[in-house]
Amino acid sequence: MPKVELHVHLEGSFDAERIAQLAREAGEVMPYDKESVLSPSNLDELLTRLDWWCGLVRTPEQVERQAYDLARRLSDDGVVYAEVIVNPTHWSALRRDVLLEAVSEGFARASAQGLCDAWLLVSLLRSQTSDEAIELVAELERRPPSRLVGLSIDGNEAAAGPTGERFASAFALAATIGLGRTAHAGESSGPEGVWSALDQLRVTRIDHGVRSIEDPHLIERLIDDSVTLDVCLTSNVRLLYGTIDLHPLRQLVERGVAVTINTDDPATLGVNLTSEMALAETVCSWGIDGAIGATERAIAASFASDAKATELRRMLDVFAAQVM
């Protein structure tokens, strides 16, 4: 099936004979062993190392190695369209303009040669200044890399407490220029994140959401306003329930709620679109009619161009017609 992932990070896209071989270039010894770099207890463990292995890389080239490599990656799985998260604050090693455009022009390099057409999310992190937000923003504004689509935030919701006041101007501007708009929120803090990226951010959908079960209200909210959430069963399961029996993600389809289905770090998870996608189908019990809705939603939530989105839909149509 032609998939579309809209929750993936290039962060979360290295595998453990990458980190070991950035490490050797770089001249470091790694601090974790090789079979465990990619076994973080927690999410503030992860982001540590998130900045641990980003920093080995020192030159555009590694960057646009890796930005290729994960859309390789993707279309071997089927991904056919990806809008890819990534954080310039844990890529120690480059300034930021380099480091997007190198991503961008491994994106680029993948897509002439027909493979998964990958775009840019860039991200901010929790724990930056309304002032750094803003101007990370204008930044974009001046000098856009070629393949940016959106604004994202992510990090420690728990850790970082409320943000969305202290990032609604930067959200505001990023509107204006005509960047997508989606943030992590309902993951590791509650559904009061979710409110607030909804009324302060003005985000279109949102990255996990899945603890908005938690609030019957904004479970309205989010059908009233067709909200997608960007759902990542295993890395819920991983950081939030513990097993998939507790996951909500039946009684968000249940409960009218619009989902997508997409991995988050794939290397760090060990799993693919096509996995969470079965995973899914043994959570809602929906077979493959309901792996095609979720990907005309991921095609509908996507902030891909007009043209985009109708090719995407094409291919989805000529793939249903064949299976159903």
Given for the second form:
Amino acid sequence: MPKVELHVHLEGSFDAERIAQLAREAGEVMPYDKESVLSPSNLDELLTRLDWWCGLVRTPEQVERQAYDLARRLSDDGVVYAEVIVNPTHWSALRRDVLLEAVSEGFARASAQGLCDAWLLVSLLRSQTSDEAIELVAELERRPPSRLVGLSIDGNEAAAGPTGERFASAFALAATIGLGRTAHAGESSGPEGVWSALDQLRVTRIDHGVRSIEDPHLIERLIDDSVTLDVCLTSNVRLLYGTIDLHPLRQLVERGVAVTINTDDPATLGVNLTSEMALAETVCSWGIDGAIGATERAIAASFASDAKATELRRMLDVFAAQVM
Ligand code: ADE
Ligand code: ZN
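Since the one above is the form predicted on its own, can you give the form predicted in complex with adenine (ADE) too?
Let us now look at the entire complex, which starts with that chain.
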């Protein structure tokens, strides 16, 4: 099936082999062994590791290759369009504009070769200040990286506290310059994080958002405003619920919330979109119609141009005609 992914982090696309290679190239000793480097036990540990291995990336060429390799892996998995989150705070050895342009170049090279068409969501870290957020968006307005489609927020909401008010001005500016808006919420925060993302940041979709299930009024609001939750099952099991049996995907779907299926940090979690779609099938038993529906919703919620969205719908229609 031609698939679309809206919630995948470039920082989570490093496999153990690549991390070991970057450590060698940077002359650094691995503080983790190769077997356990990709097994953080909670979100804070994951974020610390992302800082460490992204900090090993020292040149634009290494970034370009990582971006290209992710697009190629997505392609190998049948993903035809992706919006990839990049949080510059993890990449401490590189200037932000250099990083974002190198990512764009890697995606452009892949796309020119007919591989997955990948675009860029630049992400704020939860713990950044209001001024830092505004400065980032102002820079994106002055010199937009060539594959930029939107602004995002990630990091640990539980540790950084509520960020709606702090980032409201930056998100308002992002809206005026035509950027798509999304934010992680309802993962390391409860429903209040989702309310805040909707009311103060005016996002059109939520990364994770699964803890919305705890608030029936919020569920109504998500449905009324056609907000999409970009859900990542294995990530939520690993960092939040412990077991797939406790995951609320099925309840969200049954109540009529628009959900899409995504990988979050594919190499770290050892998943791809096909395996996450298969896991969603075990939870929802929604058949091929359900998988096609999730992809239709991903196209609708994407920040792709109208022409691109039309092209993606046609590809999906061709597939649907073959299998139904
Ligand atoms: N950055 C990478 N993965 C993340 C996650 N699951 N939650 C918040 N920030 C992240
Ligand atoms: Zn994420």
